[in-house]
Structure formats: C-alpha cells, structure tokens
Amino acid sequence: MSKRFVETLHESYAQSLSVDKVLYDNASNLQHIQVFENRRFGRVLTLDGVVQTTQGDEFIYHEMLTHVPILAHGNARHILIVGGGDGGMAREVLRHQSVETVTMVEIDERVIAFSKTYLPSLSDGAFDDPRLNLVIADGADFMIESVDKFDVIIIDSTDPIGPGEALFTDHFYSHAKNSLAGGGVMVTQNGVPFLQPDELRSTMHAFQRLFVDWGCYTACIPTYAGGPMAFGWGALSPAPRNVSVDMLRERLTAARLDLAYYTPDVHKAAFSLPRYIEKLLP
C-alpha cells in the first residue's frame, strides 16, 4: 500500500493523495518543498504541506489566471508575474507572441531550480525565453521599489501564510495598482471561498477602494479542493471586463492558442458568481 500525503491547509477539512514515489523532499531556508508522483495527477508539488500544483490539473489554474486578463485587455505587451516559481504562469503568458516582456518575481530560487528538474513540463522552456526577466526577490519589496509600468499584473501567490502573507495586504495591493499602465488589469489567487472566505473578503475590500472595476471570477480545480477557486480582478477601466464574447473569440484566434480549458464563453461565465461568493463581496 502506498503512503498518503494529507494536506494541512484547513483545520476542519483535508484531502489525501497517494504518494506513489517521492522525487524530492527538502527544506530551503524559507519552505519545505516536496515533489511526489500520484497515479491520477502525475507529479505533485507541495510547499509546507500544502498542494501548490500538479501535472494533471495545473492547466486550469494557469490558463484562467493568464488568458482572462490578457485577452480581456487586448493589447498587453508588458506583464508582471509575482510568484509562479514553477514556471507554469510564465509558460502561458509567453504563448502570446504579442507579449514583449515578462518580469517574474520569485522569492525562493530553489523553487525554480527544482521545478526545472522535477516539473519541466510546467515551464516547458519558459525560463529560456529571452522575453523573460527573472528577478529573485520578495514580491512585496519589489512592488514598492519598482518604477516600471505593466499592462497586466498576475499575483501567482501561495496562500496567505509564511512568505505569501505579505502579498495579501492593502499596502501591497496599493503599490501593485500604482505599477499598472493605463487601462491595466491585475488578477490574484484568492483561494477557495467556501473554505477560505476571509481571504477573498479582505482582497475585495482592498480592490473596492483601489480600482474603477473590481470583483472576482472562478474556476474549479480538482486539487484546490472545497469548491471553485476565486481569482481577484482589479482594473483601471471597465472596458476589459465588458469585452464581448465575439471580441474575445477574435483575439483568441489572432493569438493562435490551442488551449485545454479556457474558451471565450468560459471567460464570460466565470464572472457569474454563486450567491455564497457574492455575499463575500462588499
């Protein structure tokens, strides 16, 4: 019988995955990192006892946190990714040939190193793309010090514990908003609202104060268990959210992307929220 990995994120609920083979188990000065194989989900990356991504379902998360803001924007040339050390977000952003520069800020370079070795399909060569500028730094500090402007900012953070906690504060969101170019969009990872309501609620209160257009959209990702995951949405203009399905189709066709989850219809529907999530918005 194989060993079991039991996630420790929630006190009253847990998911369990079979550990069919351990590929990596080590602690950096910041995080305990594990990679193991599971028969259904393939290789699984965990940080401090919490599932971060799997080969089996990562495409849902990465496509929805990337293509929704980029295709909604319509002319995104300069992108900032905060977090995303596994390279999956960079991979999806760089599939847009119209994107000129991608700045990726990751706090722990060991996450990148072992992801290249143990999860190479996630980055799929993204770290070798000349358009990628990789910065090893604390994302919160980077945002305070940066003078560059970005069309889209993607906050691909861990949950608000440990190193990821600083990426969920009003202070961080304010600096991030100031780093957006005109018409810019910022999206965030905001957990599973059924189990983590405060995570979405606090972000939405900050976004209400900061953005002309704010809210969230959702997608169901099997290993982010407990219901649909929420992605925060903050924009300097209402135009990106109001783009039509037909226009999204035109942009997707022009981008020549063959995607596994995202469609223009899914994009629009993702902003339709179940009532229990609506109630978390101010």
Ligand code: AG3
Given for the second form:
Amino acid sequence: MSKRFVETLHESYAQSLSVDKVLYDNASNLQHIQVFENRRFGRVLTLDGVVQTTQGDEFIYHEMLTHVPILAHGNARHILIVGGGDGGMAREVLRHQSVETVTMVEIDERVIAFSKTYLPSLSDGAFDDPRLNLVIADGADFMIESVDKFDVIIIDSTDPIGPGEALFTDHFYSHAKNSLAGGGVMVTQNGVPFLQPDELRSTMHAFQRLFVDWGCYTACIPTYAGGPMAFGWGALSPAPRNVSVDMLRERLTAARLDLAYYTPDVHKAAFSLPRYIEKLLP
Ligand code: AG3
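Please give the other form, namely the form predicted in complex with this ligand, since only the form predicted on its own has been shown so far.
Once more the chain from above appears, this time first in line as the rest of the complex follows.
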C-alpha cells in the first residue's frame, strides 16, 4: 500500500490521501508545512497535519470566498485578506479589474515563499500584481492597529487551533468590523459545521451582536471533508445579501470572469441552509 497522509483535525473522523510524492516537508517554528502530490487532487498543502488546499478543489473555496462578497457588494475597490499565504485568494480577488488595492496580511512568510515555489498555480502571478500590498504580521494585531477601511474583508484562516485561533475571537471580529467601509462585507472560513458545530455557533453569536446583516452560506469542498463548509457573512447593510440574481448576472458579465464554480444561482442558493446548520445560528 502506498504511503498515506491521515489528517489529524477531528477526533472521531479522518480522511486519508495517498502521498504519491513528497515535495516539501519542513517544521518551521510556527507551523509544520508539507506539500505532496496526490493522483486525484494534484498538489496538496498541509499545515500541522490539516489539509489547507489542493490544486484539484481549491477553486471552490477561493471562488466562494471572493466572488460572493465582491459581486454582492457591487463596488468593492479596497479588499483585505487575512491569511491566504498560498496566494489563491489574492489571485481570485485580483481577477476583478475594478479592485484597486488588495492588502494581504499573512503571519508566516514561509507559507508565501514555498507556495510560490511548490504551488505556483495557486497565486498564478498574484504576488507580482502592483495592486497587492503584502504585510507579514499577525492578523489580529494588524486589525487593531490599522486605520484603513476596506469594502470587503476576507478571513482565509486555518482552523481555530494554533496561530489561527486569534482569528475566531469576538475581539478580532469587532476590530475587523471597525475596519469595514460603509456598505462593507466581511466573510470568514468557518469550518465544516457537521464536525465543527461550535466553531460556527460562536462566530454567529459574535456576528449577531456586531452586524446589521449576519449569517452564513455554504459550499462543499471535497478535501474539507464532512459535509458542506460554512462561510460567515457579516455586513453593515442588508443590501449586499439582498442583491437580485439578475443584478449578480449583470455584474458578473461586466467583470468578464470565466469561473469554474461560482454562478449567480449558486451564489443565491448558497445562503439556503439545511436545518441542522440553521439550528446552530442564534
Ligand atoms: N484555509 C482553510 C482550511 C480549513 C480546513 N478546515 C477543515 N477542513 N475543517 C484554506 C487556505 C486556502 N487559501
């Protein structure tokens, strides 16, 4: 039997991927980074034993955390990404010609360096785009100190274990909210609710207190196993969520994007929650 990577994220359940070739394996002082090749998913990036992204299914995650808030907003010019060191989120945001600046705050510069080398298709040139402003810092500290305002804030975090933990606190969310410009939208990676219900529950609890419009939407990403993944949604006005499917079509056509997962219908449907997820919301 081939060598296998067995994920160590959940207590009672694990996915395993065949490791067809190891490309990188280095325990930096912050996180243990591995990249390996899997025949079905292509290159797989793991941090501390948890799959972060794969060449095969990253498009679902990155498209849903960028085009949903950006097209819902309609005039998003300044975007903040917290995390996202592999560059996939920046790539997808920068496909919008209407976006003027992207600030990306990543805690571990090694993730960026090796992603450029081992996963170049993820950033696909995003790190060379003059609109990208890369900041190496703790996202939570950055948010406290930053005076800039953003139209869309995307939290592309790991799970709330290790360095990612600070990005799931009420404290962080309230500072993030204060960094939104009028009409702004914030979205978060919120785990797989079937296996990580408390994560969504606590974020939604915080969002309820902070935002005029709050909730979550979902998408199924095969290597975030265990059912749909939830994305938190916090907005300063109800308008972005209530945008019509026709308006989304118009905006998508104007943006001239050729996408692999996102469609305006998928966008609207993603906010329809199965009952077991709805029940996690306050
Ligand atoms: N960060 C999200 C990984 C979360 C995995 N969690 C899980 N399976 N519950 C992805 C970074 C990609 N830019």
